[in-house]
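Only one chain is shown below, in structure tokens, and it's the form predicted on its own.
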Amino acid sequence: MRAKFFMVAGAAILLIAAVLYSLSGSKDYRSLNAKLTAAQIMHNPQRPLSTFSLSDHNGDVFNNNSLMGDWSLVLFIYTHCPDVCPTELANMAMLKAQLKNKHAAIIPKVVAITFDPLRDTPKVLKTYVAHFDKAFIGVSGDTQQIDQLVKDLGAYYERVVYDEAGKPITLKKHEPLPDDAIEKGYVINHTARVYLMSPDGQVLAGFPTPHKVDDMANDIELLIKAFEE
């Protein structure tokens, strides 16, 4: 019995993201940008994010229904980053912060998924990102389902690695890691992009840096007033 009402209440909410999905799609956001101080529009119903099925710092599954119900602001980062992931997780723990100050009626959850599934496994994001904020969620998982996700986002990253004489190499994108690249240590260039994720499970806009948490906040209120109407 228990079961079975997850069951249906699982489809009735699966079911009003759709058809809230449906609904928003017709909307044409772009009017807002004039408005809009720190977020460009990214809301493209002709390209819905991809099927993918990752795990969170928990270990459960963390897939195209994890976006669906709520808000959420979705980040890369890597855990062996030496100074913009740190700064981004630290910005989004002050932009929390910023929205419970002016009372913000809907609070995104932060969704923080790595780079480098190699090296951050769940347990090792799990510790990391509770340093941030112990409601902060972070992914890790299959690198070609993760890179899909970096492609649909359009973000970028590029992994850097050191040979005998300390010179960079940067490897080609399917290039894979030298053998003792865990032991000797590489590093991952990449882009800082935040994207606001509606109910819907898809992206709504885009906050490329710097990240000014005032502007952040002002315009996600926005946004949600602007999907919601």
Contents of the next structure:
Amino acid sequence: MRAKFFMVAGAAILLIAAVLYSLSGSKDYRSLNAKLTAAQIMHNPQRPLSTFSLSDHNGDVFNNNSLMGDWSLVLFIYTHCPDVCPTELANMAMLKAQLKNKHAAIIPKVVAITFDPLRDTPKVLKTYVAHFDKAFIGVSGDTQQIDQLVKDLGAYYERVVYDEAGKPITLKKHEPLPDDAIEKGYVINHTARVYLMSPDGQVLAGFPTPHKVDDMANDIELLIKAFEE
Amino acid sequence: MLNNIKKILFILVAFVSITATNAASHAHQNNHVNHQITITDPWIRSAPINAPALGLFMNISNNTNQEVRLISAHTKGYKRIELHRTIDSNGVMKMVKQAFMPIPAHAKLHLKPGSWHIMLIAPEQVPSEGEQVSVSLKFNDGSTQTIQVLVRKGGMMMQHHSMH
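Could I have the structure of this protein in the form predicted together with its partner chain, to go alongside the form predicted on its own above?
In what comes next, the whole complex appears, and the chain from above leads the way.
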């Protein structure tokens, strides 16, 4: 009986120690939540970003290392998007201007990864993203690698084609596009979150829509300060 | 005598018809107003030179006693022009093609980023910022309006926030 008690107590102490250790090993950003107006904390050291290798709009490798050393704002786009994606990119340009006006010490770089590498080659992205800001980085590459990043960041997309009668058909995740899809066109339904990546190449926070640049700028300053303290 | 009266009548009719034509053409130039359906602030979002699709936005006011539907839009130099609405479904932004855009009686429909918009697909040449594009809009009451649309910049917050 006594032995059993010590075993249970010992296990409980070990469990508490493990929890304390895991918490002390990383910062807890949840206390920031009350101050944040636009961002949601996504920091989770237990689930680091998978290893990925893609191409930037100049055709150079864009991988985990490309997100290290600097702060970045990562978003997913596709260039055939007439509404949501250009709005997001225009908002990112305004957000940078807002941070500049506030004399922010750090202005994150903006990385736009395509949901649609079939149509959005690095060359296409180079012309497209530069329209919004010359410093924006467009990223394309292998679909599976992009899908892994989409999954890691909790994003989502689905492709929609139209049948002869104009009725929309949502394709399943790995369902191939019909042969005439490029000719007839297809759209993509997608999440439109913007992710703030810290210089360790990991996601710190996410910004859901709508993207109010004033609120985002304030939150970015708070998050950077908390990370660097 | 009779001939004189005929002459006077002829001059009178000619004068009235010229005045009426002038008034009509003046009304036509007067900022897209036909008193029943009014279009204000039409704009196309300036886009990259290789943009495969552009967004066209505006306010449509219906001053009649019944619902009016925008059924199509036409302008030169695009492969297709479609009516769309962006719908936020639990964070997933869905672009849904529409057969028409309903403008309720005595109400306004605001075509804006993240909401109702006209999609200009596969441009022969993307218009540049500051350019004016002629677009005609067809309604279900049989009327058509041709409007001049300005190409300008615009994010979601452009209308509400000024940069300091």
